[in-house]
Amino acid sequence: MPAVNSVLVVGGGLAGAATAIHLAQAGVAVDLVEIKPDVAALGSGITLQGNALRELRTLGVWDQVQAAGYAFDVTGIRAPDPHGTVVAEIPDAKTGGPDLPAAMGMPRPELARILVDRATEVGAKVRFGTTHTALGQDADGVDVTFSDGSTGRYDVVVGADGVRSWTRRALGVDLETRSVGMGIWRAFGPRPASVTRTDLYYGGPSYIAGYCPTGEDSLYAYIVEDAQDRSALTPEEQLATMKELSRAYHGPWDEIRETLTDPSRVNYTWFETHVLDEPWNRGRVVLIGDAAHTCPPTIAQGGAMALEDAVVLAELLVERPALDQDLWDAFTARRHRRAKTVVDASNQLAQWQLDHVQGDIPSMMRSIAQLTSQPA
C-alpha cells in the first residue's frame, strides 16, 4: 500500500503536473489545481535538457514532446560582430542518454497543454481558476478550502505554484527570492530555416543575445540585459526597446529582428534565485519546484529539476508504506543538495558576466552534465 491514498496538487505547471501523472497512475486519488484560467497561461518558450527528456519518458508524453518540439544536439558560439560569426561549436551532453536529444525547444503553453492532458487521461481531476485560501493540517491529513468555496482533505498537500508560490507564504515560510542583477527580453516569433539550434551571442551591448528554435514553425529570442525597471514601458514601447538592443546582432538575428511585430509576444522579466533550506515539508504539505528552488536559465536545468522534484516525490510517495519523517528526510536528501548545486551553478555562470570575469565555464559544465547524467 502507498503511503498515501489522495493528494491535492497545486500549481499546474511541470513539477505540479507531472506530480499529478505519477501519482494517479499509482491508484492514488489526485486533484489538481491551477490558479491561472487555463492551460495557455501557464509560461512562455523553455529549453529541455536531455535529464528532462528522461522525465517526460517516464511521464508516458515523450512522442507528443518530441512531435510539439525542436531537438538539438549542438549548441553554437557567435560573435557580436557585422555577420554574427560562428566562432565555437559545441556539442551538449546528452543527460538523457544516448537514445534522447541532448536538448529541446518547445513552447511552454504547449507542453503544459501535453502534461495537464497526460494527468486527466490517468485520472487526475483538474480544475483551473482555482487555488487554496485555507490549509489545517492535524496528524492524519490537511483540511483544504478552496476560492471556489468548496473544501476537501488530503493525505497530503504538494505546492507547485511557482516562484510566488501562495503554498508557501501560507505555510509562514520565510524565503528571500532576489534579483540575480539581470533582465531578459523574450519574444516569439516563427523560425527561419537558419535556425537549427540555440545560437549564443556574448558581448556587445547586452550580456547575451540567443534564441532558440520551438518548432518546426516557431522560435523564442532572447537578450539579457543588467536588471532594471521596464514596468513604464507600452507593449509597443517594449517591443521597440527589444528591436534597437537586437541590431547590435547579426547571422539569424538579422532576419529574426523582421518577424519582430506583435508587442503582445514580447515580455520582460528579472532572473530570480532562491534555494529553500531543508526540510521542504512542512507536517503533511511539501514544497517543489519554483516554489523551493529558482535560478536564472543560465544553464537551462530550471524546468528538468522541476521534474525530478516530481519524480523522487511521487516515488516515494508510493513506494513507502508509511508518511513518516523517514520518507521527508528521504525526499530531502535526494532533491535538496541537487537542486542547489544546479542554482550555484546557474547564479555563477550570470555572476561571471555581470562581473566581466572570465570563469571556468567549461569544467563548471562538465560537473552540471556529470550530476544530472545520473538519474534522481
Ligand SMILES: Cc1cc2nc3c(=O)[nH]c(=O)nc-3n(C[C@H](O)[C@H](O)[C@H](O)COP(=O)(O)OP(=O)(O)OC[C@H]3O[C@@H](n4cnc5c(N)ncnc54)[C@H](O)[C@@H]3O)c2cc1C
Contents of the next structure:
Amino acid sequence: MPAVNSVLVVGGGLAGAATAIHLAQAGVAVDLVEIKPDVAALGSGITLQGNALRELRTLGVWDQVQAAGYAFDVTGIRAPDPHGTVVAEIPDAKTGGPDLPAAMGMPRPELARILVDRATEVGAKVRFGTTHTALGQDADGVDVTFSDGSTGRYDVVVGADGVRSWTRRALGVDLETRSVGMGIWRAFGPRPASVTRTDLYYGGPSYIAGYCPTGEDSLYAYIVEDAQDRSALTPEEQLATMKELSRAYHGPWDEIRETLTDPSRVNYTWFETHVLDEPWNRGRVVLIGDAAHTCPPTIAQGGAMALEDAVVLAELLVERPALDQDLWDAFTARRHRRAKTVVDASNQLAQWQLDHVQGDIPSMMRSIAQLTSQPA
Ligand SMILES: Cc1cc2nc3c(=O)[nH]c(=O)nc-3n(C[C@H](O)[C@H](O)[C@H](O)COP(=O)(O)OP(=O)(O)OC[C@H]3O[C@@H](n4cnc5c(N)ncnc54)[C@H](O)[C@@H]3O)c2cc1C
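Now that the form predicted alone has been shown, please provide the structure of the form predicted in complex with this ligand.
After this comes the whole thing, all chains and molecules, with the earlier chain placed first.
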C-alpha cells in the first residue's frame, strides 16, 4: 500500500509533470494544475544532460524525446575571433549511461507536450489555466481551493511551481532568491547545417555566446552579459540588442545572426539562485524542482535535478507504508545535498566568469559528472 492515495501537483514543468507520471503510473490519483493556458506557452529551448535523459526514459517517453530532440556527445569551445576558431572539442560525460547520448537539445514546448500527454495517458488529470487560491491542512489531509472555484482534498500537495513558487509563499517559507549578476539573451530559430552540437564562445564583449541544436530544423542561441535592466526595450529593440551583441561572434554565429528576425522568439532573463534548507516539506505539502533549488544554467543541470526530485519523491510516496516525518527526512536526505552541490558548482562557474578568474573548470565538471552519473 502506498503512503498516499491522492496527490495534487502544482505546476506542469519538468518536476511537476514527472511527479504526476510516476505517481499515476503507481495507481495514485493525481490532479495536476498548471497556471499557463497551454503547453505551447512553456518556453523556448533546453539542453538535457544524460542524467535528465535517464529520467525521461524511466518516464516512458524516451522514444518521443529522441525523435523530437537533437543528440550530441561533444561540446565545442570556440574563440571570439573573426573566424570563430574551434579551440577545443570536449567529449561530454555520458551521465545517463553508455546507451544514452551525453546531451540533447529539445524545444521546451515539445518536451512539455510529451510529458503532459504521458501524464494524461497514465491517468493524471491535468488542468491548464488553473492554480490554487487557498491551502489548508490538518493531520489527515490538505484542503485546496482552486482559481476556478472548485475544491479538493488530497493526502499530499507537491509544489512544483518554479522559482517564484506560489505554493512556497502560501506555506510562508522565507527563501531569498538572489541574482547571480548575469543576464541571458535567448533566441529560438532555424538550425543551419553547420550547427550539430553545442558550441560555447567564452570572452569577447559578453561572457558566453553559445547555441544548441534542438531538432533537425531548430536551435536556440544565447548570449550571457552582466545583468541589467532590459525591461524598457520593445521586442524589436530586444532583437536588435541581441543581434548587435552577437556581431562579435563568428563561425556558425554568422549564419544564426541572419536568421534572427522574429522579435517574439527573443527573450531576456537574469540568472538567479537559491537553495531551500532542509526539510523541503511543511506538513503534507512539499516543494521540489526550482521551487526548492535553482541555479544559473552554466552546467545545464536544473532540468535534470527537477526530474530527479520527482522520481525520488514518487518512489518514497509509493514504497513507504506511512506518510511521516521519516519519509520527508529520507526525501531531503537524498535530494538536498545533491541539488546543493549542483547549484554551488553552477554558481561557482558563473562567479569565475564575473571575476575573470581562470578556475579549475575541468576538475569541477569531472566531479559533477561523477555525482550525476550515480542514480538519484
Ligand atoms: C535562462 C535559463 C536557461 C536554462 N537552461 C537550462 C538548460 O538548458 N538545461 C537545464 O537542465 N536546465 C536549464 N534551466 C533550468 C531549468 O529551466 C529549471 O531548472 C527547470 O525548468 C525546473 O523545472 P521545474 O518544473 O521545477 O520548474 P519550471 O520549469 O519553472 O515549471 C514550473 C511550472 O509551474 C507553473 N506555475 C507557476 N506558478 C504556478 C501556480 N501558481 N499554479 C500552477 N502552476 C504554476 C509554471 O507555469 C511552470 O510551468 C535554465 C534556466 C534558465 C533561467
